[in-house]
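As structure tokens, one chain now follows by itself in the form predicted alone.
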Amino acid sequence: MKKRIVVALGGNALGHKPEEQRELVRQTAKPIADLIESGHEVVISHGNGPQVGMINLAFSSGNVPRMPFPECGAMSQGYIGFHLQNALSEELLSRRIDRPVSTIITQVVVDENDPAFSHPTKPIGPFYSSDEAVRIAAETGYIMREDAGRGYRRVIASPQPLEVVESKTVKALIRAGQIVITVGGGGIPVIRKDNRLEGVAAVIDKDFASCVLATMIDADILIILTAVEKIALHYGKPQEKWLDKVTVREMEHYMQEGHFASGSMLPKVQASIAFAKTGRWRTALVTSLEKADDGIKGKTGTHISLY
């Protein structure tokens, strides 16, 4: 049965350098093309951690004017989207599937009063000495913090996403038969000022943004891709247990027991639960890129639903 699917690509599906990324996305395109060939409507989101950091660094040295962080996020969406849409188009044409692929520069609304803005925690950019950090903070107003004994880095907020501004555009493109790449890097964070959208220096978690997107475009399935085939309890320990089909209530219980690390699996679980709660017909699937098609067919992956 045809499904509308949002596929959230993790960092393992993209490279750190342009040459590496071009090669990796050719492999990434194959399992996505499998879903399209099976008849599903596919929307693709992705992270941008290494890429936006590289762009930010390029504008933080020499005589180049500093680039505001929202603009760095927009640049990363265009650059990653360029590689993804070319690789996916090539893969589809090799299978005699003539479908247009579009990248949408996507804004995501956040609350300017989100507590995350008072306690920025997301490190970005290069490392600096203590003296350099003091100077940069005085010159730019950046918040600089020591990072695991390796030096000082700029930290910015990671607020919760509220609304995908271009969701109607995405739905129109889906109805027109297009494959859409959107919400890159969690989207460009913006706050509403009457009729104006104002970019803010922040990083939105791409899994949470993908959940909001999937809900707004009436997706049936949110696939959050990761390095493992399924979510595990007691991961890497002798009592390790892989999860297959799990209810929201069960996952919330496991989460409260502290099974999922905040820096890796926890946000994926939280986003999956949030999406599954929006409708009894909706399912979140957490699996690896290579197993996505098998996951849709119910052969593998961790499936999270309301009941």
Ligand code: ADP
Given for the second form:
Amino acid sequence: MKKRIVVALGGNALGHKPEEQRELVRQTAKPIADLIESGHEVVISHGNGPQVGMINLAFSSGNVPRMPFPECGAMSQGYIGFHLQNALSEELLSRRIDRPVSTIITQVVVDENDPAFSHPTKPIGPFYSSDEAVRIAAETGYIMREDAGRGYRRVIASPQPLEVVESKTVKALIRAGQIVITVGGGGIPVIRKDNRLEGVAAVIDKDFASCVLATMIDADILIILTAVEKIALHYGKPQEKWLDKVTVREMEHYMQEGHFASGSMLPKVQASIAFAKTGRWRTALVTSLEKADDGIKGKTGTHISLY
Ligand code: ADP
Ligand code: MG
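Shown: the form predicted alone; wanted: the form predicted together with this ligand:
What follows is the entire complex, opening with the chain shown before.
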């Protein structure tokens, strides 16, 4: 049966350097093309940690203007989207599927009163000495913090995504049978000021943003593709137990027991729960890139649903 699917790609789908990314996305394109070939409506989202870090760093030294962080995010969406749309188009054409694939520069609304803004946690950019850190803070208003004995770095907030600004564009393209890459890196964070959307220096978790996107475009399935085939209890320990089908209630219980590492598996679990909660017909699936097709067929992966 035809499903509307949001596929969220993790760091392992993209790699770090440009050449590496261009090669890796050729592999990434295959399981996505399998889903499209099976007749599903597919929308792709992805992370951008290493890429936006690289772009930000390149603009933090030498004779270049200081590039605001939201602009760095926009650049990363374009850079990653270019490789993804290029590789996915090629993979589809090699299967005689002629479907337009495009990347939408995507903004995501956050609340300027989100508590995350008063407790920024995400270190970005280069390391500085304490003297430099004091000077930069005075010059720019950046919040600088000591990072694990390695020096001082700028920290920015990770607020909750509320709304994907371009969701109607995404829906229109899906209806037209097109493939869309959107909310790259969790989207460019913006705050609403009447008719104006103002970019803010922040990072939105790509798993949370993908959940908001999936809800807004009425997706049936949110697939989070990462480096592991399933979510585990007691991950990496002798009693490790891989999860197959789990209800929201069970997952919330495991979450409270502390099975999921914050910053890696926890946001995936939280996004899955949030998505599955919005409707009993909705399922979240966490699995590896290689197993996406088997996962959607119910053969593997961790499936989270309301009942
Ligand atoms: P991505 O780039 O896809 O977001 P992350 O590294 O942020 O990837 O998160 C996925 C990683 O989370 C896995 O590769 C695994 O090492 C780790 N992880 C932490 N806790 C668990 C768990 N309970 N079950 C499975 N993997 C876990
Ligand atoms: Mg992650």
